[in-house]
Structure formats: C-alpha cells, structure tokens
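Take a look at this single chain, the form predicted alone, given in structure tokens.
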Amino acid sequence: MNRHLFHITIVLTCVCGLTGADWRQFRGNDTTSVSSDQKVPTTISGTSVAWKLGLPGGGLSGPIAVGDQVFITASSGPDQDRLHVISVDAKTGKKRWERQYWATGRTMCHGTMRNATPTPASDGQRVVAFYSSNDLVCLDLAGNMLWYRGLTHDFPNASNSLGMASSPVIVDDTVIVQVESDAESFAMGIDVKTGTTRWKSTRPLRSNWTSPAVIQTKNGKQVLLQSSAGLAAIDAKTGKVAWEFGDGASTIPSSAVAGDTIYIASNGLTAIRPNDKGDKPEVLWNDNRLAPSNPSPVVVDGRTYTLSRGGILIAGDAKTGEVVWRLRLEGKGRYWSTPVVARGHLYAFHDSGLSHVIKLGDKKGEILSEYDFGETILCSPAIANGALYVRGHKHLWKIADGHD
C-alpha cells in the first residue's frame, strides 16, 4: 500500500473511532460532560427506550461505558453494607456479571443518598468502584477482582453523617480519590495496576462532595481538587501541588474545564486560567448570576451552562461571564444530576425523573422533548456508541434511535 494512503487510512480509522468513544468516568473521559457522539438521540420518548434493567438495592452512581459493556454500582441491605458491581451488555441490556462485597467502612447516609453514590471509573482495561464507605475495589472487564482497599482502616474518621459522594478519576495509570470530612480529609493517588499507594496528601477539614476534574497543560495532565478552601492543581502521579486558587469554592458542584480555562463554583461562577510558572492563576471574570446549584457547570462552544435552584438553565458567555439567555425548565423539586451535552443538545434530569432535551442556540435555548422516567434520578448519565444511559434509583435505561 502507498505510504501516503496508509497514513490517511490510519487517520480516518482513528477519527471514525471517536464516534463510538467510551464514557469511562463521572462527566466522561475528560470530565467535561461533553461528548463528540453524533448519533445520540436529540429527543427522548417512550419509543426511544432500547431496554430497561432492574437494579438491586439503590445508588446515585452514574453509569460508565467501556466497549460493549455498561458498568454500574449499587448498595443493598438494611445497612447498605452489601456492595455491588454490575456489568451490562450494552446491546441487549442483559446482565453479564455481578460481583458483591461486604463494606468495611461506615455505610450511614442521608435518606436521599446511598452508599453507592460515587460513579465508578475505568482505564479501558479495569473498572474501579468506590463507595461512601471508602471501599475501593478494582476488577478487570471480565469481573475478576484485581485488588481491594478498605480505606477506613487507614483513615477511620474520614466520614460524615450525610454520606460521601466524590467520584474517583483515573489519569494514565493512577487512580485519584478525594475523601474530605470535618474530622479527617485526604486525597490519594493509587497505582491502578497494583492498588498500592503512590502518594497521600492532607486536605481541608470540611465535608465536601465535589469530584476531581482533569486539565491538560503544557506540563502534562493535572488533577483539580476543589474544596471549601478553593482549588488545588496536583500532579496525578506524585501528588505534588502545582498551584492553588484560595478564594473559596462550593462543596457540591465540581469545577468544569474547557481548553486552558477552569470554571469554578466560587462566589457565583469564576473563570480562571493557570500559567506555566505555577503562580496563582489569573482570574478572568466572576459573576454571581451564573452560580450553579447542585449540578456542576458545563462549558462548550463558548458558552457556560448552569442550572439554578429555581430550575432555570442559564447560558453565559465563557469569555466574559455575561448572561446570554435563560430558559425555565419544568418540574417540581430540585436538580442534582449534572447535565451532559452532545450534538448541540443538553440533556437535563430533574430529581423527580423528568428529563429535558434542550437545543442550544447562540441566543436562546429550546426544549425539544420532555420524558418522565417515573423514578428518582440524581446522577449524571453517560453517552456512548450513539446511546444515552440513564440511571434511576431502581433501573438503568438505554436510550437510542432505532435501538442500536
């Protein structure tokens, strides 16, 4: 084969492969909540439900998708001390395998939460499941346990009465967990292959439910750890702090990243840009009109999107922080689920189970469809291989056009 043609073939193969990309952790592979998938449905209705699977116990953890499998966690039993990791065939919706373990840490949670609240993560070869009880288990894609860490044994006071919610992230070959409470707080980097600790750092003593985000810099990937004190950027493999933003931040919605800019739920919404020197990052703008409620902000195509406590979707200019448009969404109650975006559409889920698909315009947003899933939805969905995977308290759904 002609060498030039060979290179073109390789490029086209790689580009085509992007359309069926995995969704490997909370808010997607790059923790942005944005997918490049061009086949995901732009409306949700009863006819777009490809399958529906009943789940044991309960959970607020979101689904992840790796290849032809969808992974979800759950916790069951009167004390939520039975931990489940479940693999589902993405095409058929049938369970491939399920593994169960006993929790080694505290399982007490608020009534709206579950022990299975953190979303699992994958590096494409393994699945790492984390729980409010600070149990951390790693399995291969066939369900074989590779290692198990009961972190409460090492940090017995790292818990709170409401439950822990921070989802792990995997950067290269390191798993990062963020565990913060009023009594004991830490972050830890763990070798994904062996389960051994690479580094451990002390974190602010205050209960915190945010999850790490990842930013690509000229110096490599950095993990962003948000807390009530602000934001810290760390090297994933060493735990070394690269820089800090110390103006405080929310303890529920997590930071969002778009390119070289970070958007923090701090005094409303604050945009910052780090520099290569490791100095304090530059504050680009701040606007309290863009303040997110419980869901994390999403930033895409030059716009920030936040959900207010009143159920209003607010679009802002990502460069200036100016409010561009507002759109009131239906539903009684609150929004907890972080929205996801694909094909210029935003998918939002009310805690009652009511979903909205919103077409994102430059000057306005338009609700294209509303569908009631009929049960509580508090977690963020996943997008992979032309499908939307939605998890409620009792079921997991696949939404796809033509039921591919």
Second form
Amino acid sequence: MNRHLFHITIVLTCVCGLTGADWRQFRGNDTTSVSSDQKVPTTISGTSVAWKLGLPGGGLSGPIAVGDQVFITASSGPDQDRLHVISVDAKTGKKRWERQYWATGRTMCHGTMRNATPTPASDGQRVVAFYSSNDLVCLDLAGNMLWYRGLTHDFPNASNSLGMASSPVIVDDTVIVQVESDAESFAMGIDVKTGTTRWKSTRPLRSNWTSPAVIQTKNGKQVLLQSSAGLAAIDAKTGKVAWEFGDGASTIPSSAVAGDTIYIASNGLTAIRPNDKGDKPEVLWNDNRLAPSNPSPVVVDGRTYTLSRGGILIAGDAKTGEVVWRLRLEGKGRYWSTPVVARGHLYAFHDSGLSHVIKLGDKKGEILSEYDFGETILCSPAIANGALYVRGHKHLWKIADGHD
Amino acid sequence: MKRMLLGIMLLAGIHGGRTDGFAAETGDLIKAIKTVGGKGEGHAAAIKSLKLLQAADASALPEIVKAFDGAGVLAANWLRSAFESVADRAITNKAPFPAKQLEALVKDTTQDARARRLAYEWLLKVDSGLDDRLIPSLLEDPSADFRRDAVARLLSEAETQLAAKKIDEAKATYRTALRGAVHDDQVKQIVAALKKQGETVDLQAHFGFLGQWNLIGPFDNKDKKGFPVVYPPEKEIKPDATYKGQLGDVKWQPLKTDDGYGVIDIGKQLENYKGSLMYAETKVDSPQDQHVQFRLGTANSWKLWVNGKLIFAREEYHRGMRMDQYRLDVDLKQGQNVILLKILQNEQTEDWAQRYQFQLRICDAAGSAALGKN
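Please supply the coordinates for the form predicted in complex with its partner chain, as a counterpart to the form predicted alone shown previously.
Next comes the full complex, this chain leading.
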C-alpha cells in the first residue's frame, strides 16, 4: 500500500512538474521567469481580473503559487516590524490563513522598499518567508509554523540601512539565502525540515540586492550567487564553490539561465558557459546595448529580453548578443519588476502600476494590451494554473480568462 | 514504539480538553520552545513541542500568553505562532474561547507587552467592543502598539473639538496625547496642531535626545583605515588632554544642538573633514540601575561605548540615516554614566554621501524617553 501511494505521489509530482502548475519562488520554479503555462491570458484588461484582495501591509515580495494556494508576504506598522505570511485561496481570492511575527532584525529600508521585499519560496510542502530584517520563517501549507530563524539576531551586523532584497531559493531540501551588506556578508544553506544551518560561507563585503539563480548541470543543480565581485556557482547541500566568474557584476538585476548558458548583468550583459571541470567559465559574448536596468534579464526561445532605464524592451540574440529589436514601453518612472514570459508573451509592470503584454516576435515586439493597476507595482508576478498573480503595494490580483 | 505512545498520549491530553495533567504537559512543551536560541539552537526539541502545542485546544491560550515572560525574541515568535494556530482553529470552528481570561491578561501590565498585544488582536475577532473598553486606558502602556491606538483616538477627539471651536479643550487633548506618543508620525501631527494654536513642544525632552556633547577630532580615517585604530579617547577620557590629530593638535570641545531631533551635525557645526573620525562624549545621570534602549541614527560608521564597555560597532557608510535607526540594549547604573561615540566619515564625493551627523536618544522599550534630555 505504502509503495502504491509512493508511486502515485511520484507520478503526481512529475505531472505537476511538467505542467509547471506551481510558481514556487522568485522568477518561478527554475528561476528563469518563464512559465510553460498555456492558459494564461495574453492580454490584461479590467474584465480579466478574477479577484482582487486587499493586503494588510506593504511589500515588494512577489506572490508564489503552490497547488490551490497563493502565498504572499507583507510588513506593516510604523516601523515595518510586523511580518505577515498570508495564504489565499487561488480560486476564490479569500484569505485562508494569515500568520504574523515580530521582526527580530533591523527594519529600516529606503522609502521605496519594505521589510517584506524578498519573495517567499516553497518546496511544495512548506513555505519559507524571508524579510529585509533577515527573519526567516518556515510554515506548512496549513499555516502551522515549523521553525523560525533570525539571521540578524545571529549575526547582528548583517543588515543594510537601505534594506535587503535577496529572495531565497530551495534546492532539494536546502534553503539558500544570500545576506550581503557593507558590514557583514554571508550565504547560508539551511535544512528546510529543521531550520538548522548546513553551511555558511563568507561573501563579499558590499551591499547586494541580487537573488540566487539555479542551473542544472550534469552533476546536479548548482546555485549561482551574484555580487559586485562577479558570480559563484555553489553546491546547494555543502556551499562548496564549483567555479567563479570574477569580472564583476551588477548588485540589482540577477542572472538568468537558459540551458547551459548564464546571462549576467556584467559589462552590459554577458553570456557565460561553465564547463564540467570547474574552470573559469567561457565568456561567449558581452554587449553594453543589452544592459538591464533594475529588472533581471529573461532568456527564452533564443532571445534575451532586458528593460532599459528609459523603459525600452530590448530583444537580443542569445547566441551572439546582437540587438534584434527594441520596443518603447514607458519612459516615465522606472521598471523594478522583473518581467515574466509565457505563451510567447512578455508581461511587464511599470512602477506606476501600468502593465504591458507584449507578443514576442522574431523581428519585433507588439504591445497587445496596456492596463493600469492603479497602484505602485515593484515586484515580479507569478504565473500558475492559467492565471497571472500580480502584487501591488496594497492589493493582490488574479488575472485569468474566464475567471477559472 | 514508546516514543509514539508518548506522542499519542500528549495529543490525547491536549485534544481531550482540560485534564489534571494538561497544564503540566503544556508547560513542558512551552519550556522546550523557550530553549530556542540563535543559530538553530534547540530546534530539534522545539519543533516537536511546537507541533504538539499548535494542536492544543483554546484552553491553552492563557498559558501561552503567560509564557512570553522571559522568552527571547526568537522564542517569542515560536510562541506567537502556537498561539495563532490554536486561536485561528478555535475561532474558525466556533470552539470555546477563553475570552475573559485573555482579557484579564491583556489588562495585566506585568505580563509581556508583546503577548498582551497578541491576545488583544485575536480577542478583537470575537469581541468587537474590546477596543472601546480597553484602549482609552492604555495611553502610557508598556506596549508601543497600545499607545499608538490610544493616541490615535485622542487625535481624532482633538480634531472634533477643534472643528467645534473648543480650542482650549483641543489643546488639552493634544497635550494628553503627547504624553503617550512614541511614534514620530503621531508626534509630528501633535506638534503641528499645537503650533497652529501658538504652543511649542520640547522635542528633545519628549524623545529623550541627548543634545549636549563634547567632541574631539578629527583623527585619521583615510582609506577607511581608522575603524579599528584605537586612538587615545578610547583609552582615557581626560577633558583637558591634547592629542595629535589628523590636522594638528586636538582638544575636547563642547558642542550642543538645538535641533528637536538631537542631530549633531559635524559637517555643518564644525567641518566635513573627509576621511576622518571624531569622538563624541557625554554623561547622563540615572536615578537607578535600569535597562534602557539607546537609539542611534547616523549615516556614518560608528562605535559606541557606555561606561567603557563596547556596546556595538558598525562599519557602513552612507546607506541612509533615520531616527531610531539602531536600537541597542544597555544597562545603566545608578548615578553618572559615560557615553562615548566614535563616528567616522569616508571620502566619497557624491552629493548623497556627505552626511557627518548623529542623533542619540535613551528610551524604554516602547520608545518613551527614559531620562529626558541631558
């Protein structure tokens, strides 16, 4: 019986993985910002809003979707020291449960940031929420807390007066966090079941807001840690460095991975390919014209997509780094939200709340819809089960055709 | 097998309502949770205990509230989560809820301030009139959250009085609100309203900012190398001493600020010596031994000593400055206490990297001035 159940579980897990039904962390399950979902709407309008939920606090953290739940974090109070983890019923938009905590680390952030800036992560059974104050909490999907860590409590100089933004990733059963500031910097692997430290490694002493990316190699998954120094690939379970790229990199947009190639915001945009020997990775090309601003690049179907400071979406050839086409979206204000891609369409969100859905063509991009959400949007959305989940400063929206 | 039986027995005890052994078992679970420390310490036992405690019925809630006494900041969040899981399930299932016991604990200011607030927020879900009954009496509560709610009510009342042209009553209400106000946004609102009526507020005294200091420097911090260097003021504080500084001999000199928020601006009041560091010294008298918070704001790197003991050191330049940016637990002794601050400026040239300032206040955990200004 147990073996039977085990097989059913394995089959279900595989099916879910193939359909990409969940969106379990910042930039999706594989940190590519690309979804295989084939039902997500290719335009956004008022009629595609399935539901809209008011949030108890602010946040730049994006939503994640696990099964029939959407999880979102928030922070509230005059000092941003009340931390919220919220489960929302994906179908109805009703809150299923909410848990709150008291921040144990420093909560000071730049005016545009909130303590709830990192996007939570899930392994499908648990949710791990992380905050600028370096509070890290793990709950089961029913809202029962499993463990709680305070990483600034443990390492009191690990904070940034502008705020911390790096989102955790979960690889197998290890939570990887990047905690990097001028005063104290480290990366840490934490056992998702117990909250205990598997490894801790020293990182460059420099403020950094990038998030880890994951690359699949012949030897298993590696986690890519980006900083002003460059990029380091580490083993998730041990933290051991497999290889390093030392030519420097941005501290805001994070690296994108497509197949065996990594696209890093370094000298504009640089494509590198690691080898199996652990040597310095091969630099395939770099081009200043493809430099991303704040949002991370997205690479899909042989094209790189970056958003410039002036609000221009730039498509590049992923093999050569040549600019293929440009499309002006919005010049006022800024883009902070990393766009997501599904069904050959890119979803971009301006900080004013204006969204664009762009059909990605070989030779040009075409804006299919513009929709104003009416409030600040600084985070990246989630795509799951035919829907787009969008988080603004005050609300969470579900966008779906037919409102499934 | 024995372990499994123990687990079943514990669960049966908790789910089965009150039994003679229940309190002791809940106490054991809480005890294990309160052993949680930093760096994952105590997790193995705490995780097992939390799972059982989260499955308890609502009769465990008062004991969980009491358990916050002496709990560290990490353990407090573990206890909080247990409380919320139990309370959420009880309210959802419309199960018996110990409202009277919890309300009594909320009123009991000897209980932990965080726990009282937690109980209050969950009681509100079953007792919508609780805020009207309780909040007006909590203006000077140990909980900053309760104070905030009480102040908000008074501000609303004062605005109503102003609208009715009851000016003297409104001024009195604002003054009452000020007694409890610990959050700057509310204080600003009060100060602005009183100013319109021709009244002023001593903000330094209200928040407990230290406005009178003695400074010495500049000492060398070129290439940010001064942070670990032990210059003479770290070894001795002699008011009449002369030392070799970065630009020549340096002596202690008094420097005060009339800024309401106690900002000592070295760059403006003295000079923005690039690649330098200064020492600032002051003394405060405490009527008794007491635990207080030092709240520091600065965009510069710094080290802080109280009575010769290093409290904290931080090497971060120009990532922003805000009131209460750093909160530091300090034990003051009865009588005179000596405060020494090392404040460092780097050599950045950008417009946004020129601040050479600090502000320091002494308050209780709620943010209310502990000593007044020096």
